[in-house]
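This document opens with one chain alone, in structure tokens, the form predicted on its own.
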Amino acid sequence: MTPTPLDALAALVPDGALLAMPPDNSLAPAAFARALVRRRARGLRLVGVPVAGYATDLLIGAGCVASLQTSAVTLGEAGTAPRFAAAVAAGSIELIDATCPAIHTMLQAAEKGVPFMPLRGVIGSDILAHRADWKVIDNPFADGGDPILLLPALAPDIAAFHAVCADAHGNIYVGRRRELATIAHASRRVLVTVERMVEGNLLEDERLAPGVINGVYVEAVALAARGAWPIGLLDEYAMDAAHIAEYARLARTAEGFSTYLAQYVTAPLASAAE
């Protein structure tokens, strides 16, 4: 698989796409999100798997997002995701509440090719009042009086994440973050940025193969050195806490967010670096 330029990878995402991304403690596609901002993506329907962070807040602030389904949006130690909070307060995006187990269960249903999967733990919560697509039935294998929640399969149009490396066959090494395999299997298309390309076939290495997503699921790969930055990446580099704090400070206001975009996202030097 020949690498695709980063901005060309972002161009593969149509406006209005249902786009799934992992959280900041996984393999967050930060450089890819910045490329989506540069291409002025619009109407994206984001899915935080199972929570959302920097990349989602950036896309919301840049006006790229129509809706968000997730269980939380956070910048971790830097606090609340400011552009998300402002958008919810203004009613400019649709927020679809979920829970972490629910997000994973819906993706697992799509991964397995079944229309729904059952889940416990949500019954009795207020969230059911706001999810008409979630159904409570009586457990058909019990004698009655045993309610169970049915969740519809969730098949994103596109899954996007950043990984350490890929090989020429499109196989992607994700290490211990095996939830990325579920996202890839559940989604119709998979777009990945990586730190580097490697020789050989990752699936032929017994030590690496358990942490590899088969290239049959991957549509395109782009090289993006430090593509998770300012988020950390496995054992490659740590989170840039100072930069996240700077983002949180600037993004508290629309004017500050514009300053951030101009300096780190849309400026010629910023885009050239990615």
Contents of the next structure:
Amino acid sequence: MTPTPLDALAALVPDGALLAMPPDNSLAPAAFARALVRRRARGLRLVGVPVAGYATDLLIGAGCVASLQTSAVTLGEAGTAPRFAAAVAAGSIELIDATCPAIHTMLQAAEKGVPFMPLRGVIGSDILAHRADWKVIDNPFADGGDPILLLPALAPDIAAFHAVCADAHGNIYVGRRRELATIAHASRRVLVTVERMVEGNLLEDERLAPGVINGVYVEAVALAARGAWPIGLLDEYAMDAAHIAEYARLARTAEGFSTYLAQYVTAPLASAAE
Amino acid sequence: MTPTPLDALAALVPDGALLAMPPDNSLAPAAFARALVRRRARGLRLVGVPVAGYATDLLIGAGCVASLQTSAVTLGEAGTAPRFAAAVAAGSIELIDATCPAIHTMLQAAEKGVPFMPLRGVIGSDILAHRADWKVIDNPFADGGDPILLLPALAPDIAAFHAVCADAHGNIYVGRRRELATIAHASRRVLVTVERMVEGNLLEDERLAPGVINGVYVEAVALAARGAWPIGLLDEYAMDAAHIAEYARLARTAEGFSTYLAQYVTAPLASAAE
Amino acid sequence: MSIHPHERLIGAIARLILDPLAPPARHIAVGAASPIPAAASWLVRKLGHDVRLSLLHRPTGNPFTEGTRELFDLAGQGRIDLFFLGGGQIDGQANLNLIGTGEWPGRAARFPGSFGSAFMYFMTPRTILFREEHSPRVLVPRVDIVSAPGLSAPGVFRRGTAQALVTGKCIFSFNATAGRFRLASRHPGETQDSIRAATGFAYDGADAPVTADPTEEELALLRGPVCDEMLATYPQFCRQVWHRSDEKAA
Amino acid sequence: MSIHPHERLIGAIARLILDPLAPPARHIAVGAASPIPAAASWLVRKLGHDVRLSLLHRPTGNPFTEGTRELFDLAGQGRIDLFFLGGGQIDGQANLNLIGTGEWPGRAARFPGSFGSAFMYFMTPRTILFREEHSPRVLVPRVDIVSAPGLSAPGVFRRGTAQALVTGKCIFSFNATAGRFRLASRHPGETQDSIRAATGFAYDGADAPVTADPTEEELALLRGPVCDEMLATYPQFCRQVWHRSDEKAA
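Next, give the form predicted together with the partner chain, keeping in mind that what was shown is the form predicted on its own.
The next block holds the full complex; its first chain is the one shown before.
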């Protein structure tokens, strides 16, 4: 698999796509999100697996997002995700609340090719009251009186994440973040940015294979050095907390967010660096 | 976690236990099975995840087994598992037929803590006709007329397998055989034999962590050098095909099987070597 | 060095963890951005109790290989005995609101979201609720939105609920049968009136003893080995409470 | 070097894989202990077709990291286009019996078991049935035990069924609408009578052309690059058919 340029990777995402991304502690595709802003993606239906952070807030602020299904949106120590909060207050995006294991479970159902999967808990939560697509049935394996939640399979159109490396076969090294495999398995198309390409076949290396996602699931790969920045990437580099704090501060206002975009996302220099 | 002697590990398995083991291509606990034969385990209810091989045939031949739930029993290139075939012909064990993904699914339900999980396929198979504990319901997410199989959670009393190494925290390296993690997660108790103990904490090593099962699931570990033999272990050593062929030949008769036991399982020398 | 209020909260939570009347806490999980519950759990460990800690969001050396899914699966299996939850609003029936105030989905003020609360609250035998802000804005008669209910109807699968609610002013214990909190202790400087005035929900027990300070042994453990364990994950917290920074992490 | 009967079977299966009238085979999975289907799949690849092969049970370099569960999940997702199945008994409605003969669960003769057949047969758009033994014992009017049905009732989720049945004597194509096999070609040396006599089930097409031999190009590929790929997994098969052994593996 020959790497695609980053902006070409972003161009593979059609407007309106159901796009799943991992959170800021698990290989979030930050450079890819910036490329989506540059390509003026519109109407994206994001899925935060199971929560969302910087990349999602950026896409919401840039007007790329129609809806968001997730269990939470947070910038971690930097606090509230400001463009998300503004969009909820303005009612400018459709927000579909879930709870973390429900997101995992809906993806696992798609991974398994079944139309639904059960989950304990959740009954009595207002989240359930606002999910017409979730159903409670009486557990057929009990003697009655045991309500249990059934969640429909969720198969994103596209999953995107940033990983350590890829090989020519499209195999992707994600290390201990094995939950990325489920996201990849459940999604129809998988687009990945990586720090670097490697020689050989990652799946033939018995030491690396356990942390590898099979290229069978992967449509395209783009090189993006420090492509998780300002988020960290495993033991490759740490989160740039100062930058996230700066983002959180600037994004508090629409004007500040524009300044941020101009400086870090759409400026010719910022773009060329990616 | 201080390693337990192998025969003491086998003593942790009570008679009648529901005992899950992986197949011959996925870290099967052969030395452990021989230790169970030496301790004269009785009434074991085996689960082959998802199929069974040498270790299961050995335990059946030695009279340790009351029932077996699995999708197949095979010695691979060496052909039919002879003591299994003899036991089925004699009706001396209860055989509970499943199909591979059903075994995986029942364990995944236990892993997730849900009472059941759906699976496509299987409808119209006589396997289903003989499983009173499996149910077909009408898919609640379709408009009717879409029958789908629900499988009950299967939580083995004990899972046993042979892995590469363990650390003092009970973390176990299984490499690419990640399906072992599901077996461990689903089972109430996990007993593991390993080639060797290692220093440090396997989960703190970012390169090894993806192939590690967290010690939270593991009750006890025993050292058993070449503990998968005559089965192979990842890239550590290959299957001893000649020995399996010898087993298959000897085990064709009860007398031959006794000879095999005396020579390789219960002989003082064989026992001491483990 | 005087006792930092956070040290008092940490000590109080550690005592709740060790409460001999509560179900045993052999395995404690602590979510992200929870320095005080994490420190309390470490303190219990450093006091010599045989307890397993699963701390999420350590940048490396994370105990899981399947991210939070493994945490939730562990809880589903019944392998996590104690978890910590908070809430933008908490009411007198121990209902939690992590979603927002006003109309769904939080039009007046949106909180980050439910995270795993709607699951974890059901799956662990014990939950210690922790919210430092103690005000009528947070402790309300009835949450605007229930992200996780404190009590469930008969028949609904549930292993436990809140053990207690720890705030910056006091500790409430929760009586699941009555569905009510009871004042268990008030932190130094608080009175029964100051607590009553800051609490939006009705609770039992007009007054209660003062929350005990951490012992000298506990303080020494907090300032030494507990802080050592926390430095990499919570550098800012360690600086603020113990004036220590990790040279390696800096 | 004369054409080995296995080479003929391999060539015939490769042509079935490439059948332009069948749904596309972009991803083929091959189970354990299946050297002939594996070689046919490799041949298709070596002929230059862009097809992905997932071969189970390679001792190292296995394509999966979750064992057979990943294979079954792939099939569930609809990502496997073609799989191979066999059977201790196969009947005229393409029902498979991998369980045993006589009373359940195979009291007369027990086969190894169903493996994943009761799932895979439903999940892949195409299945090529392969069973070298062609006798009335194997090809029966009605299997004693159905481990995987060839046809399903309307409404039952199913992506496909048998495309064809390849035996040591002939190739049958399967008409899912009629629920019947049709003789498609007979291998050199077989007659319509020899096939009829060896087949326990009724089928359409009294006679058919002789199965084509592999081309020179195909034979060269089989004996060279295909054998190279097979040596590590199927040393015995490679020795038997191509008189080659892997020095490294030996």
